[in-house]
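Take a look at this single chain, the form predicted alone, given in structure tokens.
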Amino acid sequence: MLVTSRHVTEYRAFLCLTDADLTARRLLDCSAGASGFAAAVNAAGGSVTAVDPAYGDLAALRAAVAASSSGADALIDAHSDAFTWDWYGSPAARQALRDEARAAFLADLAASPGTYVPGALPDLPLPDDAFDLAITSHLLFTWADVVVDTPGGSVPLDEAWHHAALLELLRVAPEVRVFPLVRQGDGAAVPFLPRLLDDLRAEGHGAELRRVAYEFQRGADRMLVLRRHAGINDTPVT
């Protein structure tokens, strides 16, 4: 999978966060990737703590990010008909994003190194209700099924990992948000989506579909609001 450098900006759109968000709550980016969501929003008064997996070895983190700019042109030249440039307006602009949110992930990352803690889905090395609002983007349902390596073997990202994966994010948080709900490269839909929700519901915690302000794939254009106990159901989306 790639590490991606993804902007301040580019959340606040596929997740719906709003001032309040930023500035008031305890958030949680996990995988974080090489985003620069938690140097922005740190640098601006707010609480973010980054968490992936990359974190564990530095060095190849930074090798990683390097050669991850390339590699998601590369995929996105293979699907062009499955994107859209509407929302930012040229690759060029799209480019000049990503370069400013890898520069400032790399200065955060040396500057406070504790903001960006090693950990992997399902099992976030993290207190109970440790915050206020859990993100999850372009992991979950973006990589539905395939196979990844770990320390501890090969993990499929199947039903059962999704599944308890955002019960581990209702864990730490009594929020969740998760963007996008559509596979990578190809935008196809995920077939065990409606069918995890009706589980999380029967388990009583709240689902509902939002539509966001972003689209890049193309259809990929609704984020998953997860809600520990509070009985929310699907509502239309419009």
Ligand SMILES: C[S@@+](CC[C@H](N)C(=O)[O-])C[C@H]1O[C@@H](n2cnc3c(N)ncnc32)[C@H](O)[C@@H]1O
Second form
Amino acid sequence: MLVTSRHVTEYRAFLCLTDADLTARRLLDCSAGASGFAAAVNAAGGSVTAVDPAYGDLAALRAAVAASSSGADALIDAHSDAFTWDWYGSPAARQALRDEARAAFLADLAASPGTYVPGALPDLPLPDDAFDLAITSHLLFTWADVVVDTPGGSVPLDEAWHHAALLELLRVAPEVRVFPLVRQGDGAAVPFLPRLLDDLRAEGHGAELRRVAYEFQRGADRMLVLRRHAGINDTPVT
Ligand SMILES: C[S@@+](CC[C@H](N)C(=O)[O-])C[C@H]1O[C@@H](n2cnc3c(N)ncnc32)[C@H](O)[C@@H]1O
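Now show me the form predicted together with this ligand; what you just gave was the form predicted alone.
To see the whole picture, the full complex is given below, headed by that same chain.
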């Protein structure tokens, strides 16, 4: 799995984040990667923590960030029919955003090291309710059913893992937003997503699929919004 670097403009679009979200809420970016988002929130004077297992080895992280540029494009090239360039305009425009995000992250990592906390779902090293909003981009659902290597051994990112990860995010924040909801590469649907949302609703949490003003993988134009103990909130997609 690559340590990718998305720009705050991308996060704002696919997670429906407003100016007030960035400056007035305590934010957690989990599976943050080379988080151009956290760098931008810090630059705007907001409150943000970024968590990723990759922050445990900063030398390896810097090498992984450098490698992520070409690696991500290879995945897109292998599934070119599964992507639309309407939002970005062109590969060059997307690359420019990534380059800017990567540079902002590396500068902020040096300037604000306390923002970047090593940790991994589904057990975050964070207290209950430390945040108002937790966001997670391009880990959950993206890598569904892939087996990943961790310091503790190989872990399948299966339905049980996703359930535990979402409950963990709801432990540290009353609102959680997740994008995208399809698998990497071909953008296939995640078979267990409907059942997982039913289970979370049965546990008393709000679970809403909300359409967003962003699409890159074709059909990946919805985010998941969870609200802790908000009751059943089966809002139809608009
Ligand atoms: C494809 S990158 C996405 C990075 C960033 N959110 C973005 O959108 O560009 C996936 C990230 O998830 C991190 N990751 C892997 N396993 C994780 C876990 N169990 N908990 C949190 N993050 C994890 C990886 O280190 C990697 O940085």
